[in-house]
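What follows is one chain in structure tokens, specifically the form predicted on its own.
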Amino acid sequence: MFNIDLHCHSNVSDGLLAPAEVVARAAANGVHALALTDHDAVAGLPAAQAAADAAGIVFVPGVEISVTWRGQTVHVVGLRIDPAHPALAAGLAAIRRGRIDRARRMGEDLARSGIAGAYEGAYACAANKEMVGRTHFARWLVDTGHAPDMRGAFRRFLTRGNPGYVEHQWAALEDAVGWIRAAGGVAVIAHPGRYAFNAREIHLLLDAFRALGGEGIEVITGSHHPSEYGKWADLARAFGLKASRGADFHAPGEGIDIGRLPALPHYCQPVWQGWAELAGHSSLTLA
């Protein structure tokens, strides 16, 4: 089976491993093609590309862009992007500037709940100081005994209605898709099962995304329970969207490991179908 993983993170955003280490782990896990998709940042792509070339892995330059749609956060993955494209670079820089302000407000909210030092702790956990995010806060909460594990940290803190959650305005959906397309990339909605939308809202999101030029949604992802794979495969087909596959790997021991996902349902059209860089690989529709 051709093993393709199109969603993972390095310590350039909220992963624990350096870009080259992510690629090495992917190679050890039998991945044939890999996309590095750090949150709102592309600084890890050159090192990942070099490591992938050395390991014989097909590398797909990517990014995961934070979006606000109908008052909720949605993530849009861009695949096969030109990271140097001016519109994309400027848009990502603007998002990163807002991240530090959000992180400070998260720390202040946790302090009001009796948990002091959270911003400083999360800041220390982040290798890239521009990219302090919820995962860094969650790791600090686990390390300091405020939560039993990462899942517990997000369940008790950092999510809507809980300490550490603050409202923040990210990029507009039309801007994120526009940046990705301008940079020659393919726009994919990340882990759609994670969002607190009802069925009507999901349909509206998929309609709007497709109308803007979005091309795919993640069907097989570490954020979806296996019982949900069929639902998202059916929705992809119903809305004329291609299917993607990515572990959303952040760190060893946190969720599904890189490259360890099952194959796409056989009736899905893979988002990578027809990509020239994959020419010559067999069984492309299986993974």
Given for the second form:
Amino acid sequence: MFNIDLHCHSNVSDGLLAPAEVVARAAANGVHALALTDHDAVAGLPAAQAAADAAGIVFVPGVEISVTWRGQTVHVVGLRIDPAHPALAAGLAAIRRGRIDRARRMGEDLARSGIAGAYEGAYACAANKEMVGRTHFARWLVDTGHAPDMRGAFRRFLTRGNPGYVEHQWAALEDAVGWIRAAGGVAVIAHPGRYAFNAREIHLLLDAFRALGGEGIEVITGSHHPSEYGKWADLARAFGLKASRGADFHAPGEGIDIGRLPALPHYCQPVWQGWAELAGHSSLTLA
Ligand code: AMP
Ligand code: MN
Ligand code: MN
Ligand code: MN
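Same protein, the form predicted together with ligand AMP this time rather than the form predicted on its own?
Now the complete complex, all chains and molecules, led by this one.
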């Protein structure tokens, strides 16, 4: 049985494991093919590729790009990208520059609510100093006793209407999809069930994404409750999009582990169908 996981994070973004450790964990979990998809960063791909080669698992170079669409943040996963492509590299570098300023503003906003030192604390938690994000703030809030756990940190802080949340303009959808396609990759909308869009807005998003050359949506993800899988599988089919599968693993004990997900519904068209690097595995159905 073929186990593919096309969404996970290392400490190059907001995961806790180094890229080679993420790959080792995937191999230990029985994953045959893995994409590392760090937020707005591709610096972990060479080490992950080397570790995957050594472990004998198929590696798919990936990224998860932060986008603002209709005033909300949407994540677009790029799979099979060439990370050296100049347009992609420049676009991601610009997003990372924006993150630094945003992290400072988040720290100032928390300070106004009486929580001092959050920026410095989150910065210290981040292995990659270009990639301080809300997860680092959340881990610091938990470590310092301001929140009971990660869930509580995001419920009380860091989300719209709460201390530590600041508005931020990420990339345009058109740009993110354009960079991924220019870099030879396949664009996939990450965890579509997590956005605060109504049904009409979801339809508009899927239409716009498809018109730009986007090819897939995540159907099976750690962010979807099993009761939602069918809805997203149906929408993928209705909008002519392929289906992806990824745990969105960040750290041991935080959320779903790598590769520990159910199979795609049988009527989905897998986003990985026809990928040459999976030859030898491709005749197998998904675990
Ligand atoms: P950022 O890109 O800096 O805004 O951070 C977004 C990241 O925060 C996501 O990729 C998740 O890893 C994490 N995150 C967002 N909401 C939650 C939540 N409710 N619980 C746990 N982690 C979350
Ligand atoms: Mn994350
Ligand atoms: Mn995401
Ligand atoms: Mn993710």
